[in-house]
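For reference, the chain that follows is the form predicted on its own, supplied as structure tokens.
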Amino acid sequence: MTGAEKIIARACGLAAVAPGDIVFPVPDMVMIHDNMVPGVKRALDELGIDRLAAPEKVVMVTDHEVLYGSARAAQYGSLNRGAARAWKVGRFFDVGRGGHGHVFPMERGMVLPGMFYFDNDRHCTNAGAIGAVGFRMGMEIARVLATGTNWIMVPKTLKLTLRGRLAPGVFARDLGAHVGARIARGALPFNLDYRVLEYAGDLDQFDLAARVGLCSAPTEMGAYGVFFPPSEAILAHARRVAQQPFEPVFSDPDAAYEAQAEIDIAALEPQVSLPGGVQNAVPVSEVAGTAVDHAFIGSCASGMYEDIAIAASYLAGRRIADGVRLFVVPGSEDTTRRLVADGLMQVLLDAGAVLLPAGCGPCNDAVVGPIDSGEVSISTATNNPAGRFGARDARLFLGSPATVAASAVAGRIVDPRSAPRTDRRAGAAPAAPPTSKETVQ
């Protein structure tokens, strides 16, 4: 079996499962996010269900609307707190308590290698970064809360083998966008719809934050799961923070895949996704020079400490260009504290960034940090359809934290390899000068 199939089988108490099987996994955890709680609570109330099947397994998080910018948001916050009390949820992470539900549980050892969990939100695929499986239920999360399970069909798995190492100045988000573009253009023989994408090959170069970044594009293109075999570094992290015993899982050498492909990543350039979808990725050189008004670093794809530290290395000792506003949103409260402790928060503030509390930030349909008609944004959001940040005629580009930070300083989209960079540690000496003809002033 593949790693994902093994995890599903274990959750079902079965010796084996195969793609197409209809099964009822019993999850190790059930997650529900603030934007879904009011509707689910109303649905269960109408059915007369006031007790959850396993409240000790439930994790409720406030991450979509952390800042109450409207009366409706404040009302939803109150409804969430009331639901947590009524349902006797033991692990309720309200405003200021946790951060993004697809980030901090892996940091704190709540999501661990080999685990299976249900979530109402599709970005639970991030669990694959640590070698776990999270499955989206949408409104069917109400049934999971009430009964303890729900049926799923075991998905087929695709295997993508990565060969080589990313060059300096090229990051996991660049690779993820490139993979999405190759799939969309038919260069990789994959149909992601209700499939698990499994990564293989030269993976030790990717830390947890990078693996999270590589989970994002396939999710936006229909993948139901993403899976990384956990490396020794990932397992060391998991052992250090684990809140319960865990058993890592790996695919069998003779596991069956619907399709397999291999790509060489050594020559990859920084990528930018054009407006309309993460799969519209092109080399940054094709859009370099495009003026920007709005920038955002964060989201469940690029909000971990390492992501923001990379961005800080392009901001240290510099100022965001006049006319550009840059929002930085840590993925967790723990990351916020670490940025403060390491001096990187001061770097961000000195550069002129706007710091928002841990959570989704603008990525949640711009409930904060919206964009006006005709403006241009470059961000690390998970996707960029028209209207995601407000005005439907705004132009939304996606890039890595490095590309976004360097572009915010320049006031236009730039290749981060051409930008001056200072080591992310506060007080460290500047990095080597840029070699490209285009230099960010």
Contents of the next structure:
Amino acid sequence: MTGAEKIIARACGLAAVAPGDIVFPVPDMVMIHDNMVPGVKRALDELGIDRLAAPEKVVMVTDHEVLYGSARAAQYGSLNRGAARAWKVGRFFDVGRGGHGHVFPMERGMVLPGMFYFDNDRHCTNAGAIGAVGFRMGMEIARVLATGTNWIMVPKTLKLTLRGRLAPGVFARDLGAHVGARIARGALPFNLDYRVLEYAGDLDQFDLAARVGLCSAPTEMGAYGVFFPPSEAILAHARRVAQQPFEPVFSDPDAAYEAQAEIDIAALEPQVSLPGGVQNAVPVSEVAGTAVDHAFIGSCASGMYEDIAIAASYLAGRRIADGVRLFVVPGSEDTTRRLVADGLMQVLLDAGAVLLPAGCGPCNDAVVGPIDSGEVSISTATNNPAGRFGARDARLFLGSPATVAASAVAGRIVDPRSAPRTDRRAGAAPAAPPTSKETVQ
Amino acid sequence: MSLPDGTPFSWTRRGRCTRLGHDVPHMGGVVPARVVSEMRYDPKDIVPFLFAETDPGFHERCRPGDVIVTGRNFGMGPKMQGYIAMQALGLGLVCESMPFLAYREAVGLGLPVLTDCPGISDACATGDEVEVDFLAGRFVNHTRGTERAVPAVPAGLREIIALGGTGNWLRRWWQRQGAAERA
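Having seen the form predicted on its own, the form predicted together with the partner chain:
Next comes the full complex, this chain leading.
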């Protein structure tokens, strides 16, 4: 079996599962996000269901709308707090208490290698970064909350082997977008719809943040899961922060995959996704020089400490260009505190960045930090369809945290390899790419 | 098994075939985009718009038991309005393939649906009289006098469909919980 299949089988109490099986996993955890709570509460109330099957397993997070920018949002906040009380939710992370539900649980040892959990939101695929399985339920999370499980069809798994090492100035988001583009073009023989994409090969170069960055593009293209075999560094992190025992899981050597492919990543250049979708990735040189108005670093794909530290290395001692607004949204409150503690917050503020509370930031329908008609944005959002940040005729580009930060300084899209860089982290070597040792902490 | 209003549920649909092509999007191809964006969930607000942009008047011509047969990749996107209308009209849906989330929505709304039926488009044409046994996995074209096997509804999903969807399933589950506690 593949790693994901083993995790699903264990959650079902079965010795084995195979793609296509309809099974009922009993999750280790159930996550529900603030934007979904009111609808799910209403649906269960209408059925008269007033208690949850396993409230102690439930983690309710506040990430989609952290800053109440409207009366409606404040009302949703009240509904969230009321639901948490009525349902006796085990762990409720209110405004300012945790951060992004697809980020902080891995940092804090709530999501651990080998775990299976249900989540209403599809970016729970991030769990694959640590070697766990998060499974999206949408509104059907209501049935999980009420009964303790729900049906799933065991997905097929695809295996992508990465060979080589990313060059300096090239990061996981560049690779993720490139993989998405190759699949979209048909250059990789993968249909991602409801598949698990398992990465293999030279993975030790990717720390937790980078693995998270590699989960996003496949998810946006329909993948239901991403899976990484946990590295020694990942396991060391998990052991250090674990809030419960865990058992890492790896794919069998003879595991069956729907399709397999291998790519060489050593020559990859920084990528920028053109407006319309993360899969529209091209080398940054094709769009270099495009003036930008709006920039955003964060999202469940690029909001970990390491992502923001990379961005800060392009902002240190510099100012973002006049006419550009840069929003930085850490993935977790813990990361915000760490940025303060090690001085990187000062770097961000001195550069002129606007810091927003941990969560989705503009990536959730631009409830904060929207964009005006005709403006141009470059960001680390998970995707860039027209209208995602507000005005439908705004042009939205995606890049790595490095590309976004360097572009915000320049006032136009630039290749981060040509931008000055100063790494201010303690012990960090200037101009060096991060290594797994220094970044998985 | 029966629907909440007491209507007995039948796993067989027999009626007129409407055959659609490949890559029919949910928005536009099944129901107008506004029916989705306005988040309509009441069947009476959706039924008049089923296939409104591609087959005007469909909802008046179709009869319970009629079967929609589609090509590959039917109903892209996790949208539910079209399946609400099909279920309310007593139709069945047989697809060469669907994105998984579209399939999940259709099941969750209690629509008799089959996917992964490659080549099914070649087995019928619009206007044929067809019969589908969703439980046995049998597709009969009475007009042509042909029959073929199709993958049946998986056992684990039958109760949801027979009860008319996840909402009804949950309602019955909760009632049984209460009954068990009172016993």
